[in-house]
Structure formats: structure tokens, C-alpha cells
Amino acid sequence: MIKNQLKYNADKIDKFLINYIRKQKKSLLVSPMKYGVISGGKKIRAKIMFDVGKLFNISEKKLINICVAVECIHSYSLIHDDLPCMDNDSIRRGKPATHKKYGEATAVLAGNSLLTLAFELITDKKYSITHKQKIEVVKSLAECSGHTGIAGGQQLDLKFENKKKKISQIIDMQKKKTGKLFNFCFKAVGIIANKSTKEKESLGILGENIGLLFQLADDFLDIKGSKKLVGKQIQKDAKKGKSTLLNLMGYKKAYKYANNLKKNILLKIEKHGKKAKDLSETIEFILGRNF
């Protein structure tokens, strides 16, 4: 059962994190740093990573520094997003946030530790991929967490808000904001199993499309998930006046459109057989989670 399976894989993911914080010099930024992205979360995006190394025979052991580093990068953006001067969340996985807990000023360090700790973790002398592969690890990750990736689309997501926006520029910003990620956790096994250059875009705008699908989901839940489901505030985004495909094409499009994307993304994966069925009961959890 997937659930189980996420289950497994987050006590995984934190297990290693926990074991490599403590092994570090100690800081007062450790404990928010650990409640930010240690406790809860469903770790997906990892989850992803390792469904991903499978279609090309990768071992967990060749991925789990940047199964790990990518959702430090993803807590870092939860934290900073929760933040009274962006979307202003009290609730983050079923617990006050980072700031409610520790205050503003330490949740804001907190998630530019857990930015940067993700780039120690890929380039850690340790971590047996090669030294080409972790310069193109970190280009890739810096590109996708940044101006022109979560940073940019949360931008966005906040200058968009109570404004009249198509639906181009909708999905432009949440393929950033959210799809980037997923697009960095499709492309950097590619890196890590030697495929070239064409065969690793393609694999990040595959990416991409299940961090969009991602973010449909999300809003769906907004609209219908409970607060116990969801783990935060929900119908917030029509309060906040959030510019987002459910509320420019209206609920029933909206996940028509989203179940034709998951089916074309199940479709480019099909290729691979069996090596593929995790992968596929992932992409299908991740919208079907809602109902």
C-alpha cells in the first residue's frame, strides 16, 4: 500500500537527516531547522526519486543525499512561504509553523540553513557519485530552487494575487513554484544514471508536468480536503484572492484537465513496464489522494 510505503520512505529520509545534523558542530538553528522538515510531511518528493532511480536500475544508496537535500529545499520554501510577510499560515502538517513555534526572525534562518545544507549534502566527500555528477547536481538544484524556480514562482504566486491572470501565466507560475522541484528530482537521477543531455530535459519536463499535477491537487484539496487531511488552513486561496486554474476554469475543468495530465504522464512512463509501477501508483496517489 503506498501509504505504507511513504510512511517507510519518510522515517528513511529523516532518519538520515538526523544522523547527519548530529554529526555537525551544534547550533540554536538545529531544533527549528529539524521541526521544519523532520516531523510530518509525506516526503513525496523523495518518494518520487526513488520510483524514478528504479527505471533505471539506480540504487537508493546513489540517491539519498539528494532524495534528502531536495526536501530540505522544499521545508526551507514551506517555512519561508508561512511567514506573516508572504501567505501568512499559522498551520503547517498538522502543527503551528516554523514562525508560530520559534518566531519570525529564526524561521527565516532556519530555512536558509536547510537551503544551504541541501548543497552540503550533494557535495559531501562521502557521497559516492562523481565529482562531474555533483557540479551538475548542484547547477540543476540551484536553478530550480531559485529566481527562475521556487523563488521566482513564489513571487509570482504573490504579485498575481486578486489579479485577472490566463491560464499561461497560471501554469508558468505554478510550474515554478511547484514544478520545478519535481522537475530537478526527474533530471538529477538522469544525471546520476549517465543519460544525455535530450534524454535529461525530457525527463524534467516530465517532471514538471507531476509538480503541476502536484499543485492541481493541492487546490482541489484547498477547496474540499479537510484541515486534518490537508494538515493546514484550507479554502484559503479564494480569501487571499490566489490566482490558480481551479478558480479561472472552475472545479469540474479544472480536474478534467488535471485527470488528462495524469493520463499523459502515465502514458510516457509506460515504456519502462514493470520497472514503472511505483512510479505510476505514486503519480496516481498524488491526485487521487483528495477524494
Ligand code: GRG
The other form holds:
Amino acid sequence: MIKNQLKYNADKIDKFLINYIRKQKKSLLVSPMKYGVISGGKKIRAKIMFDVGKLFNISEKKLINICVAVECIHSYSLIHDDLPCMDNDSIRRGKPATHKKYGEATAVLAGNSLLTLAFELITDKKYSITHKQKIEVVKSLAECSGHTGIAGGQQLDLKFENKKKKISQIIDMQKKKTGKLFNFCFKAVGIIANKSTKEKESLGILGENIGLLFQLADDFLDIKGSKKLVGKQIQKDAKKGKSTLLNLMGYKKAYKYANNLKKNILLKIEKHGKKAKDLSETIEFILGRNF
Ligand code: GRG
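I would like to compare: after the form predicted on its own, may I see the structure of the form predicted together with geranylgeranyl diphosphate (GRG)?
Full complex below, order starting with the chain above.
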């Protein structure tokens, strides 16, 4: 069952991170950082990386630092996303958002510290990938997180509120805001598997499309999900005037679009045969999920 696999995987990521932070010097930010990243969230980006690793026989040990780093960046983006100056949400993962629990200044600093922790994790001298791979992974993660990636996507998301935008503009925004981190998850495995530049690019594009699918599912949950299961406020997108494919196309058309996207993604990984079993299940889960 994918739910059990996700839970098992999330515990593994949490344990690694708790252990990693324990070995660092103490600071006042450890508690809000842990609050924002540990014991909550599906950790699906890490799961996807392990699934992609299986396509190329890459062990979890070779990927774990990057998986934990991705989850740090993701949680950082959620902590900042919930701030009053961004999406102004007070509930995240079924508990008060980090700024509600610790205050806004602390939430900003805890988020920033998770961002930098991600790069510490990847460049750690005990992490056994080559220096060349570390540099390439760091560059890719920086590109996917900054103004050409999630931060840039978030800026577009905020600018698009209450504006009439074209489908192509919304897709571009969502591919940056949500897709780029999934792009990174795929590309990073390509780097560790020593794939060619062309192969790494194709892996990235595939990941980005899975990110778009993930965002579509997130938009469906905003309409039809249960607040308890999703762990955050629902039915906010329309109220906030968010530009989403769902708001533009309507539920039926958007669902058809998402289903076609999923089919095309599954076709792309078919060539890996049995090795793609876990990845296919995760992709099915992404569109069918209720949390
Ligand atoms: C530069 C990293 C960075 C952040 C600053 C605030 C911001 C810019 C970006 C926000 C990006 C954002 C919130 C994208 C939404 C992606 C999304 C669908 C989140 C929900 O992800 P899940 O369902 O959450 O994986 P859990 O709680 O399971 O981890």
C-alpha cells in the first residue's frame, strides 16, 4: 500500500534529519525548523527520488542526503507561503502554521535556515557522491529554488491573483512554483546515475510534468477535499482569486487535462518495465490522492 510506503519513507527522512541536526551546534531556530519540517507532510518528493533511483539501480544511501535536502527546501517554501505577506494561511499539516506558533520573524528565519541546511546536507563531506556530482546537484537545486524556479513561480502566482490569465501562463507559473522541485528530483537522480546532459534534461522535464500533475491534484483537493485529511484550509483558491487551471477550465475539463497528463507520463516510464512499478504507483497516487 502506497500510504504505508509513504509513512515508512517519511519516518526515514525525519529520522535522518533529526540525527543530522542533533550533531550540529545548537541554536534557537532548531525548534521552529523541526516544527516546520519534521512529523508532518507526505515527503512525496523524497519518495519520488527513491522511486526514480530504482529505474537506474541507485541505492537509497546514494540519494538520502539529497532527498532530505529537497524536503527542507519544500518545507521552507511552505513556511514562507503561509506568511501573511504571501498566502496568509494559519493551518498547515493539521497544526498551526509555523508563524502562528513561533511568530513571523522566527518563521522567516527558520525557513531561511532550512534553505541553507539543504545545501549543507548535499555538500557534507561524509556524503559519498563525487565532488563533481555535488557541484552539479547544488547548481540544479539552486536554479530550481530561486527566481527561475519556485520563488519565481510564487511571484507569478501572487501577481496573477484576480487577473485573467491564459492557460499557457498558468501552466508556466505552476511548472515553476510546484514543478521545478519535481524537475530537480528527477534530474538529481540522473546526475547520480551519470546520465548524459540530454537524458538529465528529459528526466527534468518528466519531473516537471509530474509537478504540474501534483499541482492540479492540489487544486482539486481545494474544491473537493476534506480539511481534516488535507490538513489545511480548503476552498481558498476561488476566494483569493487564484489563477488555476481549474478556475479557468472548470472541474470537468481540468480533470480530463490532468488524466491525459498522467497517461502521457506513465507512457514515458513504461520502457523501464518492472523497475518503474513504484514510480507508477506514486504517479497514480498523485492524481487519486485525498491528502
Ligand atoms: C524559494 C523555496 C522558496 C520559497 C519562497 C513561498 C514560495 C517562495 C514558494 C511557495 C511554493 C509553493 C507553496 C508551492 C505549492 C506546492 C504544493 C502543491 C504544496 C503542497 O505540497 P505537499 O502536498 O505538502 O507535498 P506536504 O504537507 O505533504 O509536504
